[in-house]
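Form predicted on its own, single chain, as structure tokens, below.
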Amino acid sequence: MRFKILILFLFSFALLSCNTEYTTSNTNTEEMVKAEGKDEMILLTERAPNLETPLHYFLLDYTPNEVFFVRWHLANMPKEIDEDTFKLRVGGAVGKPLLLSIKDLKEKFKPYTLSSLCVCAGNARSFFNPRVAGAQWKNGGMGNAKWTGVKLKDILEMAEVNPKALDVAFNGADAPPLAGVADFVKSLKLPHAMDGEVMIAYEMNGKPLPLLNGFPLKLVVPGYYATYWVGMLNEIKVYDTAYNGYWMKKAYTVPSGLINGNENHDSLAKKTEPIGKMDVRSIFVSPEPNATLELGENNELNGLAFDGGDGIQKVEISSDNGKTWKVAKLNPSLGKYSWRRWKYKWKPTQTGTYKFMVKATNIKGETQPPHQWNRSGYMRNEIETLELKVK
């Protein structure tokens, strides 16, 4: 089976030559595009393609594949992948190197399904103050899905992984467009890779992965930021020494030992470490910012809360700039690695502009700070605000 896609470029380019067709429109200064295999989404960058999910899709428990956010780092990526000839290579510090087809993964391993939220490390970067460089995501750099595939543990055990190995590295079919650009390779410590939850997915919400979301295979690292979720995965390599590639040592790092990845822009942290587990966070979904409501009508504010898998304990709402907080109602859990929906009923008694705040707390007691910043715009979990107008 061949899956084809036209990558989002406005013009032909020598590093990635493909003819691109998509429709564009502008909504509230956001450029919307429809790429092959995708419904209308918010365009952040063309090369490599990066697309944001419109906020209203977060009213659904699971994000449809057609609008699931897209994040790539390298522009030189395949325009098509033949599932019938594709192979996943497993090597390095193993006793039995493997070359696995998609058919092998489906027939030689027990299938595994996990509900998990995937969140870009730079999600909500555009809200940082002071502003930082990088793709200016709002809250749509994330999505929740049911992933089906194979436990990474089962693959490594078949390959007879060296129990004394240190790191497991993951590479995809996308490639550097120029000499000197580092290939996008991520790694996990062996105990993490063998935890029985990290998986190699070949399906997303019951369907084959879209190419823009990593077809035919995607590494799923529940509870960790999406930088580890390598798409178009075609190589797994086990190292008996520490892996120190560029995308682990230099890129996607945060201040060492500081809560919420927080640092002072006037005094940057001297030591950094690879980003990892997701912080606790909550957002507003509906009504959307600056919506106008009617005086005296019953309204329901709703949104999402999530963390790295410990579990959300409560969500609180404030309408007086954080002086007092009221508990919102939580929907049933979709799984510890999924987001948790919350609701809060509210009836305005006066006209004017209202400012709401929301914060989540997980079962470990971790919550959200009133302000958070770091030089890379990663792991934002500052308390979210929402302004509404009542007439």
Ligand SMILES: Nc1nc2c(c(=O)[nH]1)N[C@H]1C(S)=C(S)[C@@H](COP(=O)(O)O)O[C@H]1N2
Given for the second form:
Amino acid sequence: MRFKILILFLFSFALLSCNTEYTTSNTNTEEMVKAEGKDEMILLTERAPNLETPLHYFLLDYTPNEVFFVRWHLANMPKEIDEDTFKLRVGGAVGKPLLLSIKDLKEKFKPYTLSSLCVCAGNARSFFNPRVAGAQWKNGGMGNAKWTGVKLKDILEMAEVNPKALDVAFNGADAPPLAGVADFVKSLKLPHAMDGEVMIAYEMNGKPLPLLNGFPLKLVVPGYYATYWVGMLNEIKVYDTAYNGYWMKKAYTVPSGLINGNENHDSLAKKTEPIGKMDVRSIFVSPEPNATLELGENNELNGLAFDGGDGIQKVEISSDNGKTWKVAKLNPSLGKYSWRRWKYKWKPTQTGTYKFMVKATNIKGETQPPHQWNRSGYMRNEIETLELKVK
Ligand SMILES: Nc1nc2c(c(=O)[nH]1)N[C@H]1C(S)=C(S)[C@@H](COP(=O)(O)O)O[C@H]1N2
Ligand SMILES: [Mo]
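Return the form predicted in complex with this ligand of this protein as a structure block, the form predicted on its own having already been given.
Following is the full complex, with the preceding chain placed first.
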């Protein structure tokens, strides 16, 4: 099968107007875009392609591939991949290096399916106060999907991995556009890579991955931020020594030992470490901010809660700016690495403006802070507010 992408990566919006493959329109203040293989999404940047999922899709349990968020760092990602000739190379500290085709992965290994949320470390960065540099995501830099593929453990075992090795590094077919820019490579500690949950997906929601989501192979690291979910994965290299590449040591690091990735703006943390597991978070999905509700009518608020895989214990809602809290109803679990949908019934008895808040707590008792900030805008999980009007 040949998967082709027709997006033209354009430098200016002036050019955009005469291009039919990549059409944009403006709704509210958001620039909407329809990229090849995708439905209308919110455009953050074109080069590299960064697209955000419109919030209303989060009323679904699983995020459709056509609107699943897109995040690339390097501008010249391949625009075409031939599945028949694509190979995954497994080498480094292994007894038996491998060169695997997609067919090999489908035929030589036991298929494995897992539901998991994929959340960009910088999701919701635009809400940080003071503001921080980087892609200005609202809440749409995430999605939930059913991933099908092969356990990484099975591949590393077939390659006879050195059991004393330290790190396993993952590289995709995208390459730096300029000399001096570091190739996007991520690594995991060997025990994590061998945990039987980390997998290599060739399907997303029962279909091949869209090219823009890393076709034909994506590393799935359940409970860990999406920066580890290397797309167009074509090389796995095992290291006997610590892997210290730019994208592990410099980029995607958070203050060491501080909970919720929090640090003080006026005295930044001295030590940092690679970002890891997702912290506890909850968001509102509907109604839309500043919606007007009718006095005396039954309303339902909807949203999501999630963490790094321990599981959500409860979601609490406040309708009075945090003075009092009531428990929301949780939908059935979709699996410990998926999000948990919640609903909250509310009948307004007075007109005016209401400031709602949502706060999740996980099984371990970890919860969300009233204020959170760090220099890179990662791991956003400050308690979210939603203003609603009643007339
Ligand atoms: N090869 C490659 N894989 C990558 C990236 C990248 O730039 N190149 N970006 C990572 C980051 S930061 C995120 S948030 C996720 C986004 O996955 P998606 O584009 O399928 O939403 O891919 C990850 N995998
Ligand atoms: Mo990301």
